[in-house]
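The chain below stands alone, shown as structure tokens; this is the form predicted alone.
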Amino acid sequence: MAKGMNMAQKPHIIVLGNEKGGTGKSTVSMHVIVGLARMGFKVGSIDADARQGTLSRYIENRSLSCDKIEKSLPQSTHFALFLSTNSSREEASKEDNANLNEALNKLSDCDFILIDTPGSDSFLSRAAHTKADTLITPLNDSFVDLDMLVRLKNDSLDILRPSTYAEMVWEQKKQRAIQNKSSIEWFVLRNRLSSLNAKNKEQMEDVIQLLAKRIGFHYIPGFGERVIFRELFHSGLTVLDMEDCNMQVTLSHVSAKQELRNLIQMIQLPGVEKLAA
């Protein structure tokens, strides 16, 4: 067990979400699993979107990876959920609820628990937001994905009114509030960050610290565009598994990995803070 928990609470449940798809998440996802695991947490993984399955390919090609080198890597207890395919609406909520509920309690030892969710709305994905006690919604650096947060005049960079995954966010942290009083933190992360100091880069960063005021989210900055972040989901690896595999490792690499530990935290999880002290 990792310093710094206490095993009395429950596990702090981490949801990445965003309605568009390809920003990101299970990237991300991975990741922030094998670093929390890095760290000594125990740490289980749902994959709400498993009819896609990125995250779930991801995990299984780490344990070929692993079978392949003939050494154990880091890695969560994972769980694959499939959507309801019940006809009747209400009926397939009731189970995608009880799915939903029935993986994280077999998760119930766990330090952290994080749900990667599909690149659309549903059901189960809603009830995943619900259960967040932090939620990461990756943002691919574009006008395009920002839409999905925030609608714009279309002569100006002003804002006009939350978008359709902020206004479901906001739902589901009104709902939390009612089931248990508790709150949902929010983080937005900028991701696949260019080096250069582009227009679109500036504008896009001063539409978004106006709307984190707006609509209460906290802003952090991502990973870079960096390839080594794509070309490691084939083998199933992180930017911290590098060494423990014999890889070359470049300046990026060590870039990338600095990324990865300035995102951990600033995203303030419970007990990672004294663990890193």
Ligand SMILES: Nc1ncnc2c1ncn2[C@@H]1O[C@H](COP(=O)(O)OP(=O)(O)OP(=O)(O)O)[C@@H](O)[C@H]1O
Second form
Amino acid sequence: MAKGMNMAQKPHIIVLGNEKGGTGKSTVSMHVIVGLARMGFKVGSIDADARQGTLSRYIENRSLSCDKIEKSLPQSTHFALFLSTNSSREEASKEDNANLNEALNKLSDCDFILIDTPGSDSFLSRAAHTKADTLITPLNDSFVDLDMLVRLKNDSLDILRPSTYAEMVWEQKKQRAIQNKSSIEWFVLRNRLSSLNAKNKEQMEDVIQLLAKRIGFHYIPGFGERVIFRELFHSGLTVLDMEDCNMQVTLSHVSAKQELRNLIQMIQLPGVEKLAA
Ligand SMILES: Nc1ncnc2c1ncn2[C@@H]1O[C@H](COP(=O)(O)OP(=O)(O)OP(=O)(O)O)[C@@H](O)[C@H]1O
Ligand SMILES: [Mg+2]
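Right, the form predicted alone is done, so what does the form predicted together with the ligand look like?
Everything in the complex follows now, all chains and molecules, and the chain you saw is the first one.
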């Protein structure tokens, strides 16, 4: 247990969610898992997208690398959950809920549990969102991705109404209120930011700032578009492991590390004071 952690809040559940695919949920999941594990927290992880299995394979690759370099690296206790194949919607929903609860129970001694969800709607994904103390939604810097959060007036930046995913989060917040649980702290993280100051980037910034107030999330500037976030997958490593594994560190890697540190600090998790180097 890390310094400052309130036992009563354990385990704190972090969900990575966005019904739009390919926004960086699994990549950010792995980096947050390793960031927290490196700080000395006991971390559990659940892949609620086991059919695709990106997070599970990332974690498997990490274990293989540890064997290869004969070194132990901080990691999570991991479970992968497949969607129920029951033909009855009601039974499928019950099974998905039961499987999620079983995995959460097995991880009940963790400080943090991170759940990676698929880029689509499912009972399991909804159930995971209901469990979230902290929800992180990575968003590619594109109006196509923003459309999952907000409907804009045709060819303008005027907000018409929250979109499918924002409404789903709102519904899960209501479900938590009914269960007398604390509210979901929702963070929207811009991912794959270009280093160029394009007009699209400025417009996205304006709309997201407005939207944050209107639908109640915190906005995080996020991760830049960096090759390093892609190429470490097959070795199961993150930007925080490079020095430990004697890899050459460039300026871009240092910036990537800083972006991760900023993210972990901005989401204000209980007990998190500083990210271990
Ligand atoms: N900051 C980044 N810079 C460069 N590439 C990135 C960055 N973040 C993610 N990627 C790449 O973007 C792609 C999608 O990332 P990832 O699989 O993490 O998204 P996802 O939201 O989990 O997708 P899905 O919805 O399919 O589960 C991957 O190829 C990943 O390596
Ligand atoms: Mg994924």
